[in-house]
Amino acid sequence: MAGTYSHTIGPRDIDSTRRARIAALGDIVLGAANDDADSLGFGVSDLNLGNASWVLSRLALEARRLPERGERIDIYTWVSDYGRVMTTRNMTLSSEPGSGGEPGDTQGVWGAAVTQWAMIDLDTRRPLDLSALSNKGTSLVDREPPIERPRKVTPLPDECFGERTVLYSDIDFNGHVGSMRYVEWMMDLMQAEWLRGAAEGFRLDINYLHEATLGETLTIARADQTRFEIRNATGVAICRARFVTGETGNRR
């Protein structure tokens, strides 16, 4: 089954240009994923009853533009596959009711995302076998991801560009740094010229490798202006990301 969810861009979603921040667009996408999983009976609330939860492993997000304040977004989402420890959920983003909701329908679609998720045990923090999801078969949709799946981001040089201490406001319901908080930290280190270019189209690939928790001190490495790696105090990579402007339109 597939679902459609709506969100209107509000003041908390935008920056000084009155267009949505990239991290806010990511939060909207992840919110739709959570809502759809809830409707199918394996959302976070359901998994928490068995001491489990979903964690995001990889994300690819593309948009030909950034939506403006007051604009309504329709997020059409579906699960295309399950592996033993990973599942793929997809989204198309449009601002015309009814567009993007059927295979081959791309009218009005200006953005898309592919997300890959693991289910973890909340005590051990280790991945669980997804075969335990009894209703996963009914959630599958025979439709390919709308854009290229998340790309692997290669390690960066050891250069440190910034430092962050994980604070209360960084922590999400899983007890670790929220997925889009990393993106906000990276955006803070981007040049204004690049951010203006992103309003005309961008692609973000981010790989989440390890958890970061309250009180940790993290370092941020940057290369080529658009590649980032966030590491913990022992030098272990927590996540890596790559931003590209103008690379959109790869919808299948």
Second form
There are 2 protein chains.
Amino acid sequence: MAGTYSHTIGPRDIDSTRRARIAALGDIVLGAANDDADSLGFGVSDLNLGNASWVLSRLALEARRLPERGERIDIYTWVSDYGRVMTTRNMTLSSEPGSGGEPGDTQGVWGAAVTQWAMIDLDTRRPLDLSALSNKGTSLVDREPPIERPRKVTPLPDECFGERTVLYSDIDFNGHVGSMRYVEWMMDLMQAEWLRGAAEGFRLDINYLHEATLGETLTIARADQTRFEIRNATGVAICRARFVTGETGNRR
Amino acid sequence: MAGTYSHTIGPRDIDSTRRARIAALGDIVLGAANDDADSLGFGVSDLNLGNASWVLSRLALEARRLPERGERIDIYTWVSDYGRVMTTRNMTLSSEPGSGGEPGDTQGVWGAAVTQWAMIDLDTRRPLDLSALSNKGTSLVDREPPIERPRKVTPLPDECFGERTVLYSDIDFNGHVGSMRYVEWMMDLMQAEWLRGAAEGFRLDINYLHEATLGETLTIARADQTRFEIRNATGVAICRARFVTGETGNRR
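Follow the form predicted alone with the form predicted together with another copy of the chain, if you could.
In what comes next, the whole complex appears, and the chain from above leads the way.
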């Protein structure tokens, strides 16, 4: 089974150019994942009965442009595979004809994402065996990911570009820093010129390696302008990301 | 004319208790204001033709509870008056029966907001005369605000509790710090106990006095735990807010 979820780009999603911020686009994509898991009966609200929750492990997000204020985007999403501890959920992003979508796009698709999720026990914070999920068989769709799966991002040199203390507004429903909050922190270190370029097309690969929780002090390392590593106070990498702009070569 | 806009509380809206954060609730309310202004033909997208934009001047937001993850909320909104430089837009917040709304509520209404807006010229950043708006007559609804209008928040003593540098992710479509970003910064200074209490009912009054833009360093003053003033580097107050918890006495 696959589903389509819509979102209209509103004031909270956009920057001063009135196009979606990359982190907001990510939030919209993760919201659709959440809604679809709910409708399949193993969303966070179902899982919590067993005190478990999905956590994002890796994400690849590509777009040939950033959608505009007022543009309605449709997120088509499906689960393509389950491993023992990881499942892969895919998305394509398109726009309604006439709402800002580019007519030359194949069926209006201008973006795509591949997400990999683990399920953790909320007490032990350890991954669970996905074979315990009873209804996963019916949810699988035999359709390849629309773009290259999330790449592994390699460790960065030991250089610090910024520091953040984890505060209330950074924490999500899983009790750790929200996936897109890290992306916001990275975007805050980008040059205006890079941000302008990203509006014409980008790819993001992000790996979530460990959790960060309230009160922790994190450091942000950056290399080559567009590779990031966020570390906790003991130097452990919390997440790593790599951004590329320009022709992303989306497969569709 | 009045309109109703719906939003389902998703992952990006909630904190670790799985209820909406106050700042997210504010964003949802402002999103409905934006959508309704658009549908009346003087939304930001129309105004930009004349290089003008609505900016929030004051907000009062009350709720008897904070909505839960997956709950669909309906925002009913109407404009009750226009002055020469300010217009008042009202909202009531209710939930669909069965989606988490409390059955004892009058028609399911559990929250309300009153917002006051000015229109500024985006070049000069000065307020415009609202008599220039040609179609405002048809938009007025003869219905009083559902709660007390936003109160004036008085200046705070000269005490500093925190500092923030304005970064890319803080900036909204008007090119200044987003209205709810200030609320996030205030919430980050609240005690966990206060946050738990606010989930049972709160009122927020916030006054936006001046703009803050990219790169500015702001200081945050706090008094009596729940009154805030955010100032720029020259000591000018950018915004002031006051939070109250407990029985808010919503009029409906």
